[in-house]
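As a starting point, one isolated chain is supplied in structure tokens, in the form predicted alone.
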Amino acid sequence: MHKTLIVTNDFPPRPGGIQAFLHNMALRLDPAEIVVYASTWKRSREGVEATARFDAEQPFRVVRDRTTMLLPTPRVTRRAASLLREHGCSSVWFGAAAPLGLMAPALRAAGARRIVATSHGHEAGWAQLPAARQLLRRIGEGTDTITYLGEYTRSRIASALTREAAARMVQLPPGVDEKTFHPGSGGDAVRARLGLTDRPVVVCVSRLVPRKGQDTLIRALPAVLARVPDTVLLIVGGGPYAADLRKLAEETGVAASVRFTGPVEWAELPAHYGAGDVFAMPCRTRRGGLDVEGLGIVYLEASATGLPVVAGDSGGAPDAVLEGETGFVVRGESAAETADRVATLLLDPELRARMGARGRAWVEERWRWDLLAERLKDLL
């Protein structure tokens, strides 16, 4: 039996896109052939109980470290090597290349014959910092391949690697469960519950952090309302930027046209996408390129739900949009561009339907989890 040790900080019940990526991939591997070594989400009683419930429900073995953040320390490296030997694993998958990929040589010495490290957006940021570039180079030399989300992240990460390691990079983006995200996902019920049945709805599903661009949507809303008066902006998700966004909506005079749902359970997300007529998240790159969108799986989930999308131009976000076919890409900091594209879509039902249908077809052709899981199996 060929067994794989997955080493990661990014695993549910900790929320987030990377966590969902790894979990969906793990569920599509043979459960008898994987062991997950992950950090603890929260040390609070509620966090411990939620983690225990989640782990018990999984079809594979999950081993939790006592720390809330795995780092390539000697202790963590010894534990990973011990798990590798104990479970007879011959391959390792690092859920995020940086920094855990620095353990690769030690795990190779412990018996790993194949080592794969997945990169996301933050490794592209590492590639711009001299000290972090050197660590990325070491990770590239110690692993068999570093995967990348799209061309933006590939080009930046490759610049920090040796030529040989860069040539071994393979694309492995997250996928979309097209059976979960689909046009009949229950959006009408969400609209009815929120009192939005007869109103045009722009929906944004994401963590509330500055990079995602919910503030740009709020600043764009007056211009949208001037063209489409009954429009509502539905902001789905929680995060540290929530209070700032509520204050901005008040200051901009559009608070009555903005709905904040707060955090939403995973099972309810498809219906919240479906509550929109247009999906918009004008993400932007921040901190001189260190805070960047790796891909933007939310655009693909929206496309699978049959919505046209308006995406920001941060990092790899444009890779998740076929410009002019499944939606539009705008400058993430531009409220004027965002307003124009959103209003154009709200005013043209035929364009919305055409882009939504093309987006759904594109997800089925290229972004299904089962297709991408097969790619991972080959890499391992």
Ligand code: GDD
The other form holds:
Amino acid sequence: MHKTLIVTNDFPPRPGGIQAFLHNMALRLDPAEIVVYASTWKRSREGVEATARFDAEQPFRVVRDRTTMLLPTPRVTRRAASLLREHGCSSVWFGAAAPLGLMAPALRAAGARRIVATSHGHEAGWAQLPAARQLLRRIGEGTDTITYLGEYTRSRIASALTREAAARMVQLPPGVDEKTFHPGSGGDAVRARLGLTDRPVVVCVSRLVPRKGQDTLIRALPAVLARVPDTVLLIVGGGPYAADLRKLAEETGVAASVRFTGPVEWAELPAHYGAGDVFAMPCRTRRGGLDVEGLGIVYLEASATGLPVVAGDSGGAPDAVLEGETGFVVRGESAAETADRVATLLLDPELRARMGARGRAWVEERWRWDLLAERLKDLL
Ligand code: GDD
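Having seen the form predicted alone, the form predicted in complex with the ligand:
Expanding to the full complex; the earlier chain stays at the top.
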């Protein structure tokens, strides 16, 4: 049997895009043919228990490191090598190329014949820093393939690799579960619960961090309200930027038109997308390119739900939108552009329906996990 050791810091129950990527792919591989070596979510008793509960429900074996952050230290490398031997794995998949891909030569020496490292947004950020570029170069030399999300991340990461390692890169983007995210996913019940029935709703689903641009949405709201007076901005998700965003809503005078749900359970997520008329997340690149969007699964989840999408122009986010067909791309720092596109969509039900339907069809054609998992199987 051909077995793969998946080595990753990013695995549920910790939330996030890379975690969703890894888990959805793992679920589509043969459970008898994979072993996952991952960090523990949180050190607290609650975190350890939630991690154990999650692992017990998986059809494959998950081995947790006691730390909350796996780093390519001698101890972690030894543990990965011994898992590789113990389970007879011939392939390794690093869930994120940086930094764990630095363990590749040691795992090859331990018997791995095929090593794949997946890159996300942060590897493109690493490619901006001289010291980190050297590490990426080593990761490229030690692995068989570094995968990339789209042209933005490919070109940035390739610039740090040897020509030969760059030529071995293969595209592997995340996908969407089109059966979970679909039109009619229960949005009416969420609207009713929040008292938003019959009001135009702009929904944003994401961690609350500055890059995602919930602040731009709040700053755009006065101009949207001037054109579509009853609009509500529904901000779904949790994160460190929450208090700043609430304060900004107060200062901008739009607090009454903004609802924060906080983080929601996975099972509740499709209905929260469904509660929107328009999905908007005007993400922007920060810190000189270090903090950049790799793609944005949320745009695809919104399209799968049948919503038109307003995306920011950070990194690879434009790859998740067909401009003018499934939605619009705006400059992430521009509240004026964001307001204009959002209001245009709110005022035009026909345009919304057309873009939503095109987005749904695009996800079915191009972004289904099942299709993308086949590509990963070939690589492994
Ligand atoms: N359950 C739950 N609850 N899920 C949430 C919540 C919440 O409150 N908020 C966000 N999510 C989920 C979204 O539904 C989505 O599946 C995921 O978390 C976020 O994924 P991305 O939009 O892709 O953003 P990211 O910054 O976490 O992910 C990074 O890696 C991705 C994969 O390579 C970025 O670089 C992305 O651009 C990239 O697509």
